[in-house]
Every structure is written in structure tokens, then in C-alpha cells.
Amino acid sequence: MTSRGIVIVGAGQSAAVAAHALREHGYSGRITMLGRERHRPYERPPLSKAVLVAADGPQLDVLTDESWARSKIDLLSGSDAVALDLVQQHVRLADGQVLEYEICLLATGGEAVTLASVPAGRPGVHYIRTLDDARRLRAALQGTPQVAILGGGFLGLEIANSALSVGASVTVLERATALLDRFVPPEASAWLESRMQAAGATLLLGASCSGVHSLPAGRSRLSTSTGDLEVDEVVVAVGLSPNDALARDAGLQIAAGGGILIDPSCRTSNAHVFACGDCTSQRRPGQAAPTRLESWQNANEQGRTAAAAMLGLPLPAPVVPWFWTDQGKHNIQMLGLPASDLEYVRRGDPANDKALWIGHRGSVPLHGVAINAGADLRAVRPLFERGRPVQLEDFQLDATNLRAWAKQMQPDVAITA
């Protein structure tokens, strides 16, 4: 490495993990990190939960004070990178400053998808992506308001549960006719719908919003496909788009569905530029096209992988994708990736608020969904990592010891008494 050092564009979870890993691997050169926000890198999962409702503000920093100091990161907060020059190997900032790099890591994350019919910045309208966004919504939830949430995905439902927990009246509008139908089997979707309704949420499925209109006293009227709806606050949670404009304008290869295209080492189409986190798209086993994974685990794993690759070190072993969401008092975890052609078998009964599904193709476990059954999902994880057919009949029996069954399904694993 030369004195140019490493420039990391972005200051979120993946960026912080990568910078810390570089130091752990012994890199002693300069690390410059560019962040639009005026905060140190923080974790985003609590933004839809604890930040909205906890009595005391949760600890959000990705790195402890000690780890941050030891990592010796030159953080330029409130900075916006506007151009990446692949030939001259430098990044230009909005204020005109130019930073040269030996290696550049793009960890630019994503932006909340906005609706033209519900513009951001309008009074009473909230898009949640940053800590400041979440703090504004927290303030708005004081006084038990009526809240409309546009989008019944993971984020929208987490916000709905948080709002319900502080006494708000909540209506969720979702275009699909079932909750999370692209991610969980129908039984799990139906269970989630019943639990949301039991918690007090009104669900308008198969519904859309065509506009928002201001009313006296700061209220809003939503024009929806099911009729008008008057509320105090509107939260839009309809997805995340990869923040890949800097890479696109520089001429880096972008995946057809969006996201900076990276190889298994997180290298882009330019040898001196790597990328990690929500801004990326990566080809994965069993997937016909590159995919984007917006998850805490993926941000961490890609950050570590990019750090090792930038230093020419062996890459960490790839892991099976894992995701979790807390929906009120319930925990949902997923392992692997969903696909439309999977068949699901179930253990447990969702009516009792505990169940585990394995989605398989030809008896090969490819997707696991656990409701309040994280320990059970961990017990069968080796079968997902192994990627071979298993006998699923015993899995469905409550009397089966899952850990012993999982070992039995792996002939190369010794079974001890």
C-alpha cells in the first residue's frame, strides 16, 4: 500500500466492520471514511424498534469507543462524495476536496424508496432510514396518534408494532394480498396477519395509496383504493433502493436489478474498487441472477470479506444467509433464501406461536423460517450448510430431537450419546 491509503465511501455498519477488520488484519495505513450523517457508524435494526419506544436511548454504535479509537479511522462526517475517478484513483467531495486512494471501498448503503403520491418532507410524512428520521417519528408518536403505514414488509410491520406498543392507532396498507408472501410460506403469513390484528392493527391488504392531502390541525387524508383515511402521521416503508449512483456514474458495472455488481471477494469491475453492504448485488449459489441482501448479517460478512480481499488475505468462509425480525413480542428468523418453487414442511403449530418450516427442493433444505424457534433453526443449520438431500419425515414429529436428527442426516458427523 502507498501513502494514499484506503478511502471508504459510506459510514454505516458494513463500512465500520470493514475498517475494524482492516486494523485487526494488521493494516497500518491511513483509513479515511466519508459519511453523509453527523454520527459515528451505528446499527440500523433498532431504528424501527428501540429508538422509537425505549425509555432510554439504545446503544447503537457499531464499534465501542475503545474499538473506534484503536481503529484510527479518519471520519469525515457530513461529507458527500459526488464523483469517483477510476483512472486517477480519487474521490471528489461536494465541497471540492479530492481524496486520492490506493484502494476504495464503496459502502454507500441504500435509500428509502419514495412514493410520488406521498412526497418526503411533507408535514406528517415519515420515511425511516436514518437515526434522525427515527427520532422525528419517535416524537410524533407521543400522544397516541392515528398512524397510517404504507407497506407491510418487515420494516413497516416493525414500526407498526412499535407504534401499537405506545398506544397509537395503526392502519397498515399493503399492496400484496398477504403479508410477507415473498419471504415466508402461506401458513406463516396467515399467522402474522392474525397476530397483527390481535395486537390492534387494522390491515388493508391489496390496497394502495394515490395521494395525501393536508387537513386542519396538521392531520392528513389519504386517498386509497379502499376509501379515504384520515390520520395524524403517515409512515412510508415500501422498500430500499441501492445507493449505486456514484459507482454507476464512474462506469462500474451495475447489476440489472440495481446494485454494484461484486464478485465473491467483494471486488467490483475495477481492480482497485471494492463494495459491500446494501449497495451491492452479488451472485450466490442457487440463484440464477445476482441478488441484493439487505441484512445485518450481510453487512457484517461482506465488510469482513472486503477487508481480507483488499489486503490479499484468504477470504472468510461463505455463510448461509440469515435474517431476523422482531414483530412485537414475537421473533421471526430465516435461514437461506426463499424461492417460488420450494416445498415446505412444518414442525410445531403456529397457533401455539412456535413453528419451524423447512423449504426444500428435492429434499435439499434451502430456506428455513422460524417463529419463536431460533434454537430449533440453529440446530438444523448444518443441513443448510451441507446442501444435500435429507429425510424430512422425522423432522415434522414433535418427539424428534432436532439436534440428534440433524447429526443423523450428516453421515460424516459422529453421533455421541
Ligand SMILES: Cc1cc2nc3c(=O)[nH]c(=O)nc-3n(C[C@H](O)[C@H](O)[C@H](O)COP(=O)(O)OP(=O)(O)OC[C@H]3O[C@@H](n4cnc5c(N)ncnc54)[C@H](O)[C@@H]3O)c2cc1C
Given for the second form:
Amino acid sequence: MTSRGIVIVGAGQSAAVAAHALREHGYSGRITMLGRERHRPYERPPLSKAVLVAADGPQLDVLTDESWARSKIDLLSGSDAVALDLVQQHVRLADGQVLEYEICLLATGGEAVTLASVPAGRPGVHYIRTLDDARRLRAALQGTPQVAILGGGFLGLEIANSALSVGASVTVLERATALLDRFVPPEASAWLESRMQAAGATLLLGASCSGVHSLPAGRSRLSTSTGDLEVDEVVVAVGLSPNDALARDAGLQIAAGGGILIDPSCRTSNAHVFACGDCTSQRRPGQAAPTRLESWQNANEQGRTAAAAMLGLPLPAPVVPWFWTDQGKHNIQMLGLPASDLEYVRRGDPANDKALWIGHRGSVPLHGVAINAGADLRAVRPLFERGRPVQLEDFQLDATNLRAWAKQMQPDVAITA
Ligand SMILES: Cc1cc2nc3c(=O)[nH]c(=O)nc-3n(C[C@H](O)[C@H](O)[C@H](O)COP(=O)(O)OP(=O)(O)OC[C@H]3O[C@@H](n4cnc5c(N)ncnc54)[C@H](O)[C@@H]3O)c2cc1C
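Output the form predicted together with the named molecule next; the form predicted alone has already been displayed.
Next comes the full complex, and the chain you just saw is listed first.
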């Protein structure tokens, strides 16, 4: 590799993990990282959880001070990359600076999808993607305000739970008629609905918002399909849009549903440009269409894969997608990917706040959903990795030792439990 080195655009989770992995692999060339935000790379999951609840929230840095120092990254924070030139192999910054690269890694993440009817920047309106967004919302949650949350997805519900825990009164508007219905089986959705209501949230399902009007004292009136709603704060959490404009404008291939198209090694349609994290859509073996994953695990895994691929090293083994969300005191984890044609079998009882579902096609486990049952999900993980049919009858019995059952289902593994 020449002295131009590696330029990483974006300074978030995936960028930091990739840079660290490059050094772990022995790369000694220059690593320049550009970040629009004025922070060292930080973890976003706490932004909708602990950061909203307490001023002295958790430590957020992706890399410890020691790892950061050892990684010797030239961080240009507060720098916006505005153009990528694939022929000259350089990145242009908003201030006119030009950075030449041997290899470029795009790790630009995504932006909160905005609703035209509820514009960002309006007083009392919040979109949560950055630490600064979360700090503003935390300040606004002081003094037990009335809060409307538009969007009852994972993020909206996490914010709802955090707001409830600091004494806000919360109404969640969700366009679908069931919570998280694209991601969890109906029983899990019904359980979540009942727990949100028990925590004090008002849920307006099958509802949408057509506009927001300012009222005196900074309050807002929302026009919704179920009538007007007056609140102090409005939080919009209706999805993520991948930051793929830089790549698109440069002529890199973009997936049909958005996201920089990458192969299993995180390489884009240009041999010198890789991409990782929320900004990507990845072709994966066994998947008909490229997949966009917006998760902490994916940001980490793709960061590591991109680092190995950039150096021409063997790639880490692919992992089954995993996601977690904390909904108040409840932890939900998912393994694999949901699909509308899966059949679900359950172990445990959501009425007792503990259950595990396996979604399968032809008895092949493809999607696991765990409510307060992360250890159980870990026990059956090898079956998802193996991707072969299993006998699911015993799985459902309380008396079954899950770890032993999972081993039995893999005849090539000795049973020790
Ligand atoms: C509030 C919140 C809660 C979450 N909770 C969970 C959870 O519970 N579980 C889970 O699995 N995942 C969760 N996630 C998702 C997870 O945090 C993301 O998937 C992960 O942060 C993606 O990392 P990334 O590096 O791809 O993008 P990011 O972390 O978003 O980093 C991208 C960075 O690139 C910068 N950038 C973009 N364009 C440019 C440019 N042109 N020039 C310079 N810089 C640029 C951006 O400003 C940003 O700082 C959550 C996300 C949020 C926002």
C-alpha cells in the first residue's frame, strides 16, 4: 500500500472498529478518519436508554483511551466529506481540503427519516440519532412533560420507556395496528403492547400524524388520524435512511432499497472503496436480495470484515445477525432474520415475562425472538448457525434442558450437559 494510506469517511461505531482491526492486523500505514460530529467515535445504543435517564450516563467511547491511542488514528472531527473521486482516488472535504487515498472506507451510518409534516428543527420536535440530539431530549424531559412519540418501532418504544421512567406522560402513535409486527410473532407483539400500557404509555395503534402546530408556551398540537393531541415535546422515530449520497454521487452502485451495495467482503462496486455499517446493503450467501441491517453487531462485524478484506487477509467467519433492545426493564433479543412465511414455536410463557420463539421454515431455525431469555437464545444459537432441520417438539417442553437439546440436534457435537 502506498503512503496515501486509508481514509475512513465517518467516525462512528463501524469506523472505529475497522480502524482498530486494521492496527490489530499489523497495518502500519496512515489511517485518517473524518467525522461530521465533534466527538470521538461513540456507541449509539445508550442514547435512547441510559443517556435519556441520567446526566451522568454511561461511558460511550467505542474504543478505550488506550485502544484509541494505540490505533494512531488521525481524526478530523467536525469534518464533512462532500465528494468522492474514484478516478483520482481522493475525498474532498467541505472546507476544500483534499485527502488522497489508497483505499477508502465509507462508514457514514444513516440519518433519522424525517416527516415532512413534523419538520426537524422546530421547537419541541426531536429526532434522535446523535449524542447531541439525545442530550437535548434529556433536558426537555425534565419537569414531567407530556410527550408524543411518532413511531412505535424499537427506537420509539425505547424512548417511550425512558421518558416514562423519568416521569413524563407518553403517547405513542404507530401506523401499524400491532407493535413491531414485522419483527416479532403476534404473541410477542401482544405481550409488548400490554407491558407498554402497564408502564403507563398510551398507545394509539393504526394512527398517523398529518401535521404539527405551535401553541403558546412552546407546546405543540398534533393533528392525528385519531384527533388532535396537545403535548410539550414531540419525538419522531420513524426509521433510518442510509447515508449513501457520497457513494451515489461518486457513481458507486446503490442497492434498490437504498444503501451502498457491498459484497460479502464489504467491497463496493469500486475495487479501492469499501463500506461498512448502517450505510450499506450487503449481498450475503443464501439471501436472494441484498440486506440492510441497522444494528450494533452488524456495524462491528462489517468493520472487522472490511479491515481484513482491505488488507487482503482471510475474512472472519460470517455470523448470524443478532439484535437487542431494552424496553424498560425488559430485554428483547433477536437472532437471524424475520420473514413473513415463518412458523413460530414457543418455549416459556410471555405472561411470566420470559419466552423464546423459534421461527422456522421446514423445521430449519431462521429467526429467534427472546423475551428476557438471552441465555436460552445463546444456547440454541448453534442451530441457527448450522441451518439444518431440527425436531422442535422437545424445544417447547419446559422440562427440556435447552443446551442438551441443542447439542442433540447437532449429531456431530458430543453431548456433555
Ligand atoms: C438511539 C439509538 C439506539 C440504538 N440502539 C440499538 C440497540 O439497542 N441495539 C442495536 O443493535 N443497535 C442499536 N442502534 C443501532 C446502532 O447504534 C447502529 O447500527 C450503529 O451505530 C451503526 O454504526 P455506523 O458506524 O454504521 O454508523 P454511525 O454510528 O451512525 O456513524 C456514522 C458517522 O458518520 C458520520 N458521517 C456521515 N456522513 C459523513 C460525511 N459525509 N463526512 C463525515 N462524516 C460523516 C456521521 O455523522 C456519524 O457520526 C441504535 C442506534 C441509535 C441511533
